[in-house]
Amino acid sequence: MKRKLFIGGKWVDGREYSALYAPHSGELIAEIPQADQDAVDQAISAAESVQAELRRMPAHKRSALLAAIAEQIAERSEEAARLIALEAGKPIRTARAEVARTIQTYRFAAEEAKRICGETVPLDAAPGGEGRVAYTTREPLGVVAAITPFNFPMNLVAHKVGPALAAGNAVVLKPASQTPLSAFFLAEIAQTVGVPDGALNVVTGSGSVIGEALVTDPRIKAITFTGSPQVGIEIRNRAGLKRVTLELGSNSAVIVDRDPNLEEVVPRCVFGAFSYSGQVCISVQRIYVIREAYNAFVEAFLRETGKLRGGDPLLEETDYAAMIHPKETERTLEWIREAEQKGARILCGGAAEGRILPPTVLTDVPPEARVSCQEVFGPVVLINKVDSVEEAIRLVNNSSYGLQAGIYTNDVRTALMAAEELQVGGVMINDIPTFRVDHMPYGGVKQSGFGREGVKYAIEELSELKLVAFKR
């Protein structure tokens, strides 16, 4: 089926199309069309033109559309599953949490557009400003650019365009090569739900065509991107002076201290590595465990991971299915392999089995491999035992990565040590970096990635903030 670029409220036409195959199956799903510089520029004319309007609508009427838009994706909960299961190869139980969360997001940011304000500020308090009154206001940065990725297709959409729209800017939305027909699902949605036209533009194509010409318009006054470290860097030393918020690579860690209790560590763990394949930012990627829980933890990992079942995303009973694209499980292999020569032993999966790679476990990985230093962005899981809770924030600091961690421990002094000394964005108390509710700031340092997600820290990000002071 051919689809459609949205732009100013219509569906328009691309010049050229290419085809969409289904992860799992490699299956034609649909003929996306690819936006040239033209069509990227109606987009963001459509968007500049309707600014005016998105500005001056009541705080009240935003918050409406995104609960209005909120509603129609519950009602239609088991299509959107469904739709991310067939483009991003997700399990359907899976892609079903993933668009409860979207409901979620989409209903935080129409409680949010109700609570964007300001501050007094008491300009007496420096000798110049008696008989003066202040307060702040926060506006709309003007036209946003929405660059997403494959891996939560609508919920990491709906982080962008819901706190965008709630804070009263237009969007235009890049969503990945492999997950276009979610963007497109919104689009209709946003359609029938009255969105004006133009407040909501999806453009569908080349990430270097599309992307070149978001970041360097002047047109656009905010870039908000997921994805690659390479990519981030790249936008950031090119936007000049636009906002931008950029949530790139991860390679997560877990410290689990003495005397764990493996019931409850283990399948949080077996899950934050094996969820969608790995290909979570937040995903676990490193278990770090105290030497005397070492033993009892991988026996425990390794039976719990026997109980995943891989096979087709669409059934119920399936765990783990395809990576988004064949060269990603060869690069994976890869990695794999190369640990492997570096002294790593393999405890489980490790080969292809078709399309599928099953979930991976390692052990005895040194530092060096790409594996344990690098975002592998697979079923791939290392664990090595630590002497100290100490040697462990060291390992999971080596890194040039920093947006989760999490630690297992029941002592608080412990706790309290590892939240001050691990260099990330967020840390997790006796829970797996993985976990992530919609409301909380998400986001990390070092290669991780510049500013916040989260729907109230979102719009900080994408609204000016203005003084108003007044001499009486």
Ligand code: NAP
Second form
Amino acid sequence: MKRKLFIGGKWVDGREYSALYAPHSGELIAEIPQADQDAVDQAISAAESVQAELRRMPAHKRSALLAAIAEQIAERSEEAARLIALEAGKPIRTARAEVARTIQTYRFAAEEAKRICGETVPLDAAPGGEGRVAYTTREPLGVVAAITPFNFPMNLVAHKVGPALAAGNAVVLKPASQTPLSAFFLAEIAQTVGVPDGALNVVTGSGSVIGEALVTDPRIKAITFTGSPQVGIEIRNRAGLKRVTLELGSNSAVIVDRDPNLEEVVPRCVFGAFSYSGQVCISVQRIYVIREAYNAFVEAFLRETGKLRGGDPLLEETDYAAMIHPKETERTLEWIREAEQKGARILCGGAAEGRILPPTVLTDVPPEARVSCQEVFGPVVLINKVDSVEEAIRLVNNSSYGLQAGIYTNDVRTALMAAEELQVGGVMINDIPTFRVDHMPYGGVKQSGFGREGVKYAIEELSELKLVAFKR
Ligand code: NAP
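Return the structure block for the form predicted in complex with the named molecule; the form predicted alone was the one displayed.
Following is the full complex, with the preceding chain placed first.
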């Protein structure tokens, strides 16, 4: 029940502990050590002391370690999924999908570890560059701090730990307070497969204490953060010259043009809106449907949403469960009430049933309502009518966020126009913004952050380019 910190390859007691409760049942599931300044300091020292070894480690060895992590997770995949379901309240089938992706992410990292390379630079393109040859290499940065959110406690950790180790860095991982068990699970596996002591350290506890210590320590060379914009901006402001990658929130939208194939589009949009109760950074929050298709779309959407079942996340039949914390449910309900006061109509959901907030569909939502212009991060979607795709694009872009957007259209010119005009990090043509596979470049613009993940791209963020120039 009492867990330990993982520092320098050893399991270490905390000075203080905090109770961890399951979001859905409210039961006590573990006692979690709360790392203090000293523990963080030890973790950074351990990471620093293994740096030289990691730097010298040949690519095939780094690759083999990452492949072994992937295989261990695959062997223990059901255990991993149940852990996620328990600590994050994620329905078990969705948790299994996360584990499958986590395995892929480490496999991609194992593959990319072998392909970290530079290019030759034709120096004689500049007068005075004659008689010289130059090439670039990529070197590890050193110690990387990884700070992760609760909503994908394994795969978003994999998106940081995988590329960091692939590039030869050591990692101090600070998982979200609600989901430390997935991080301890990874540490156990790292130990089993022989990741060198100190190459991965897990420090759990409050974000403000550990975060502050990591962000300000000069031995940390990069901070890779996924979480809310408020925290991300705070980190950036205090990080000084450290490399910073920020994967932040969004109020992602999808546009539905005329003649949609409702049988394909609607189930996909329902999945995008309500998977893990909308607690996904690229969850479908806003749907803009062209006037001619609107009524049929809404009707089909409600029918499809009605098929979803709420309940215990550990049961096979469950599609949605309680949100991560009762205060998040309260906040979401308050935003729904505000939208209603501003003229929105609630077509389904909109009231809690016990601990669960069921899928909520709103229409006629004005853009200034928080469920439209801010990140809901809950089981709420709005479906608004538009007269043209151009109008829909203006509405999508009228947001402080820009992570991904989607458009369903049968017209290639409209698709290309949307691809050019949408102000986001990724445009999905004929799919929802929620589409992601783990090797594609992924990240946002505006308040959705900067820097890219997707293993190869994260390796670029977590390594330093060096130029070597020879004069003949
Ligand atoms: P959060 O509250 O921002 O927390 C994220 C992490 O930051 C947690 O580990 C948290 O620790 C830590 N933290 C809190 N305060 C800190 C501080 N002052 N300094 C350093 N670290 C600190 O986010 P969340 O509620 O876990 O996750 C939801 C958010 O993540 C949403 O906005 C979502 O869109 C975003 N997200 C983005 C992506 C993406 O790829 N773009 C993916 C998933 C989620 P504690 O848990 O101890 O507070």
